[in-house]
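Below you'll find only one chain, the form predicted on its own, shown as structure tokens.
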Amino acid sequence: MFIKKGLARVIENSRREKTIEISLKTLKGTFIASAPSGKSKGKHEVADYNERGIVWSVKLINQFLEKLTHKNLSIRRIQDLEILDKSLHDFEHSFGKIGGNARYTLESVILKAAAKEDRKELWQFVHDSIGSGPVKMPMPVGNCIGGGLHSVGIKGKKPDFQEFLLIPNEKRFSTAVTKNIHAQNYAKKLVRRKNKVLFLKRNDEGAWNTGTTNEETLDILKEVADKFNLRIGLDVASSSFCNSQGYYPYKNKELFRDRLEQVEYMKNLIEKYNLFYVEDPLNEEDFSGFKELLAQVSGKKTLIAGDDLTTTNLKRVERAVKANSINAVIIKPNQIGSLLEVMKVVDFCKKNKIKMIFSHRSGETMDNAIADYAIGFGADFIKTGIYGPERLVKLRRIMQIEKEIF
């Protein structure tokens, strides 16, 4: 792969917030990547951009993209990145980190002219490269009703909860994304009816706001799973409200919970709302939480899913798998920074049977890939949200790929 040219910029993502994009010049034409933003973040993610930030980065890269000005690039499958890593490191070694947004737009955009060089689409050059049997559709985690820190401007009260989830079980993906349009469009109407005084508006993803508490609107989502024969999921995102003395104070009915309470409370509300997917359902230290709740609801085949808890990091995933703490886990490519970093993690829950939830960020771009990428790794589900450009350019990949190919 010859390199004509590089370039990074600051672009804005759907929060009007600074992100990187890079587009990269081939001899194939030219390619372009950017990278998403979380608000709500792991303590344990490696960080965006340089210590001086996004602008110093961008400085950086162009710096780095310079050097590859003109070189050829033997990149022909992902494993080949780790050329790409070394001289990285020797650069960051040498001029300063980059960041790990900065580092996943570089190895993405790299990826995309590696892919069209070898006359493959960027799902079918990652499937290829790691081996990884059948080509499946991963079945859409949607948002349908938002909480937490995702929504803002709502007076009074709302949910603590960060996400109330709707997840299809279709054998088409396409008619699963069909099913949580139609689905969270009807949760428009239950979410006005409980809320009459306040004005409708979507959160950072898409879902509707709502002043309702956790418990009334489990109420709602299932009313809507129930029309629509879907299944429920709760973004718990327990470390955004968790204290430093590891209590849970929850402002939507003005309660503390401790510990052993939280999980007890997990637990009731997965069984009486039939709960199947629950995403950090305890903070994101707690190992042990995670695998109490886990022995409780074992029997309910309820995914439990680490994402605070484990953050696309290794090492955090295979201590959460060995202490039987999860069954499912999020990956998010930025949250490590590095493509090479998420195969491993993709390769260590496919020899463990654990779940793989690839999943979009609050701040999103028009950047696609994260379609191919959990298509290419064999991903279970992927989580981008119903509605917004940034969330339907990704399902509409998807069914792009599953039209193509089925």
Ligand code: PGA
Contents of the next structure:
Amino acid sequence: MFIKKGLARVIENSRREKTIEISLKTLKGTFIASAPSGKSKGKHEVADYNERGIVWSVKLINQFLEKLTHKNLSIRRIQDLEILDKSLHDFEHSFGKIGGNARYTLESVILKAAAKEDRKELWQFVHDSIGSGPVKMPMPVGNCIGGGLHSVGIKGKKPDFQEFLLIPNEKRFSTAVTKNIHAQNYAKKLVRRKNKVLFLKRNDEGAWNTGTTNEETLDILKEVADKFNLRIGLDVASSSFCNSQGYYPYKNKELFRDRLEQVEYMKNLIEKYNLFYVEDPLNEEDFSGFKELLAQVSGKKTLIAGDDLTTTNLKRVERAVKANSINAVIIKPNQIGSLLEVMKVVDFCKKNKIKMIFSHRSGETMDNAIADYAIGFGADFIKTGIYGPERLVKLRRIMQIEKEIF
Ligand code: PGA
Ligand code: ZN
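For comparison with the form predicted on its own, produce the structure of the form predicted in complex with 2-phosphoglycolic acid.
The complete assembly is shown below, putting the previous chain first.
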């Protein structure tokens, strides 16, 4: 692929924070990629940008892109990103790190251009590169009601848990998406009634912002799920409220749980509400707490997923799987800042039958590449939210691919 021009710049994400966008011009067209950003980040995620900030990263990438300009870059498979990796490694050695968000964006825009070169869609390029068998559609994991760090402007009572999720089980992705949209609209009535307010706000991910306790919110979620025949789940995001001594100080209701009590509480919630999916039920360092919970719920088919625990980092995913801490994992390419690393994590998960949930971040852009990566890498689920342009653009992309191939 012949590179005519490349340019990185700063844009704003859905939260009006600065993020990076790269455009790349080749003989086949102009391609654009950008990076999302998290609010409840895992401690083990790579740094987003150079230590001097995003503007410095942009400057570095532009310097690096200049080196690629008017040259041929041979990227025929995703594995060929190694070529880029090598020259980036040398470049960073002399000029400093560009950061995970910058690297992911650079790799992503190059893959978009490389796919076009091969007359393939991005998902197809990835799928063919890794030879991952028949194409399958992931199921959506939709963020219906929010709490925790994602709550906006609620002073008093609010859920400690971050995301209350709806997970359809349908043959078609498009049917599943429609169900989630209707279900979230129905949830609005119930949340409004319980909050005793006329107008409800949505949080960054388009989930209802609620002033109810964890269990009041779960009661609502269950009622919605029963009406629409959906499975339900939680992103506890427990590292965001676990304290430095490893205790879980709950605000709603006020209770101080130690790690074993937290395991017990999670197990009880799984039983009481028939939870299909629980993400980060324990602190991001507590591999053995995860293990205890998984052992207690095995046989129920509940998915116990790592996000802050694993941070799309192969070493941490391997450790969690070998320790029997998880049976599912969140994959966010910018947590590790490399699609080559994502490929290794995917390979490991497939070999070990670990369910993969490709995920957006709370601060998003209009880039829909995560949809292609979810299909290309053979994800079981995609977590994108249910509402808002940055979320819908990803859901629509999967619906479009589904329409074309099934
Ligand atoms: P983040 O959270 O994108 O704000 O980090 C999402 C999640 O924890 O899954
Ligand atoms: Zn999470």
